[in-house]
Structures are given as structure tokens and as C-alpha cells.
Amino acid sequence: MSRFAVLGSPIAHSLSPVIHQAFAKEAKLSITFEKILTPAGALKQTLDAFKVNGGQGACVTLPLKVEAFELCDHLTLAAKTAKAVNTLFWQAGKLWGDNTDGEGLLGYLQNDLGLVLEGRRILILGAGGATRGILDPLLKAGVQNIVIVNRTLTKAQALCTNPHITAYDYDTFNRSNELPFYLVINATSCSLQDALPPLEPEWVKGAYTVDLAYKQKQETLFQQWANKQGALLAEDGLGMLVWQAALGFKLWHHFLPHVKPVIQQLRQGAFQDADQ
């Protein structure tokens, strides 16, 4: 039985084991996926551990996809690009990363939300791992400018890799003349602790909006905020969430398995007895 697992902190809420789980019973395998609790800094050890015990692939998700990019021997466009690693596998037993967030984040907002990304202009709040994986593939896919806010200033702008990124600290970028957003994805991992972003309720009335963390059985803050502030479209990232995954197992397995199915067994709470 092949061994797979989810690492992170925290932990405990993933549902990559039980929507890897759906794709592989679409798949007809066998498979094991557990959550193991990895705290910064303690990636290599944990991965090292895993495999001797005979895993075969890892997901990562905070605070750990930049340090999975540093430990890889091997990385794909996709991780190089952005800099940060969200899938990883062994292959001749080499560590190869890869990045599945942006395509996976354009496949819901594209396909499920059926949003037109061309010529807009997106605002994203964070410039962590999870804002490292998608700029590239919103700037392939045809947006005007991406506007990133961070608490630290210097670590946004060094994501300014392109002449249609621009970066602020929020003090600053509450106080500018930018003009609207169509898009506004929280990127942070205030959602997961129960705060908010220090964002002016401007910036997200009449826009879409999207926090890339999840709770299955409730809104996220985020969401009853951006709710509450007039945007037009309050998402969480679970959709984001079963389309990287899908991208992720494609890449373990060599077969591509149907998201629709898995978001809505999701959300009708299929899977509400699963350990969160």
C-alpha cells in the first residue's frame, strides 16, 4: 500500500487525506494519507523520517513551502518559478518538488467560480509561500496588475519580480489612491488563527474575494467580514484547495480524478466525521 501524508502547522483541520483518499478510490488504489504536525524547521528531519518508514510523496502547506523549496534536489518550472514547493515525491532517491497552488487556484477561480481573470486587477494579501505559487500563473493568465500587501514591506517587494507587480505594507497601501479591485485573495494565515488582515473594508466592497484557508463546517473570518463589507463574492480556499490536490496526485499516480465531485461531497459535509 503506498504511503502519502500532509505536513504542516497547524495541522489537525487538513482534509488532504480525505480528499486524496476520494481520488484514489475513483482511481481504484490503495493508498494510506495521514497528517503529521511539522513545525518550521523541522521539515527535513520529518521527511527523512518518512520516507525510511516507506512514504513515497508529501503535500506541505504552512509555514513550510519555502523551506520544502530549499531541501529539494529537483524542481519543476512551476516550483522554481515561484520559489516554493507545496508537492513532493522521491524519484531514484532524489526529492523533487513541485507547485500545483497557482494552476490549482486558476482552475477553481476560472472553472468553478467562472471568473474573467484578463486585463483585471488583483490585490493579494500575504507574501508567504502561498502568494509565491500563484503570481505566475495570474500574470500567464492575463491579469493587469497584482497589487501585494504585507505587514512586512521588504518581503512583498521582493516578490516584485515583474514590472506589473507592485508591493505596500498596509499603512500605507490603506492610505493610497489605488484604484478598485475585481479580485481580493487572502493569502495569509490570519483565517487559521481567527484574525484579520489590517485591511480598510474599502478595498473588498464590490470585489470577489477569496481566503485560501478553509473551514468546512463555517465561513472563515475572512469571509463573514468580506460578507459583512459588501464583496460581491465571499470563497474559501477548499475549492482551491480539491483542484491542487488533483493536480498534486496526478502527479503521484499518472491519472487526473474529478474535482466537482469531491468539492460538493465537501461541502454537503460528506466527510464531516473526518478528523479536523
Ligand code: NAP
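For comparison with the form predicted alone, provide the form predicted together with the named molecule.
Left out here are the partners and the other molecules; the chain alone remains.
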């Protein structure tokens, strides 16, 4: 039986094992998928032990995505661009790192929500690892321009490597004459702290919105707020989570599973009693 794992800290809440087991069932594969508590600084040691004991691939979550990026022998273009890794595997004894977050979000937006991104204006709140992962796929999807708003302006400015990207802090942006946006992506970690980014409501009115954070059966604070302000749609990050896992699964097993049934099952709480 092939052995896989998700590494991070905290890790008890991770849905990766149940998602990958659902995919394995569809692919008729027998796998084990563990959660391994791995604090910052311990990734190399944990991965070495995992590999010696038959580990074939792993995904990494907070706080290890940059540590994984620094550890890899080889990186895919997506991982190089994002400067962060969420999926690991070994090939000819060398450690490879990929980042499926950006393509995962795109898969969800385009295939499941039916959004057409070409020629659109996109607003991204936050300038951390998640934003780094989604910028390139959004540009490749043909968006017209991207505005990044971040609490720490210099972090947003550092991501303006393309004439189609502009950066603001919240105060300046809220007072700006920017035109309306088709899609607003909350890529801050505010929802994890049950807080809202300091954005004026007018920016989400009439826009599609996605909070990259998720709460499985409950709406995030940003979703609730966006709905109240008249957003066209207020989605969370659960779809992106399942999509990025499906792309990791394809990398490991050369099989792209169906995501919709797994998203539906998660929303209905089907796995809540499972050992997640």
C-alpha cells in the first residue's frame, strides 16, 4: 500500500486525509494518508523519516510552505513563481516541490463556479503566500488587471512584477477612484482570526467574492459580510482546497479525480466524524 501524508502545525483539523481517501476510492487505489504534526524547522527531519519508512509523497500546510520551497532539490514553475510549495514527491531520489494552490483556485472558479476571468478586473486582499500562488495563474487566465491591497504596503508592492498588477494600502485604496471589480478575493488570514479586512463595502457590492479561508459547514465572517453588502456571490475556500488536493493527487497517481462529489460531501459534513 502506498503511503502519503499531510504535514503542518496545527494539523488535527486537516481535511487532506479524507479528501485523498475519497479520491483513492474513485481511482480504485489503496493508500494510507496520515497527518503528521510538524512544527516549523522540523520539516527536513520529518520528511527524511517519512521517506525511509516508505513515504511516497506529502502535502504541506501552514507554517511549512516556504520551508518546503527552500528544501526541495527541484521545483516546478508554479512553485518557483509562488516561492512556496504545497505538494512534495520524490523522483530518482530527489525531492520535488510543486504548488497547486493557484491552479486549484482557478479550477474551482472556472469549472465549478463558471466564472469567466478573461479581460476582468480582480481585487486581491492580502499579499502573503496564497496571493503569491494565485497571481500567475490569474494572469495566465487572461485577466485584465489585478489590484493587490495589503496592510503592509511594501509586501504588496513586491508582488507588482508585471504592469498588470498594482498595489495599495487599505486607506489609499478605499479613497481611490479605481473602477469596480468583477471578482474580489480575500487572501488575508483575517477569517482565521474572525476578523474582517478594513475594506469599504462598496468594493464588494455587485462583485463575485471568494474568501480563501473556509469553515466547512459554516460561512466565514467575510462571506457573511460580503453577502450583507450585496455581493453577487460569496464563496469560501473549500472548493479551492479540494481542487488543489485533486491536482496533487494527479501528480502522485496520474489520475485526476472528480472534485464536485467530494466538495458536496464535505459541505454536508459527511466526514466530520472521520479521523481527519
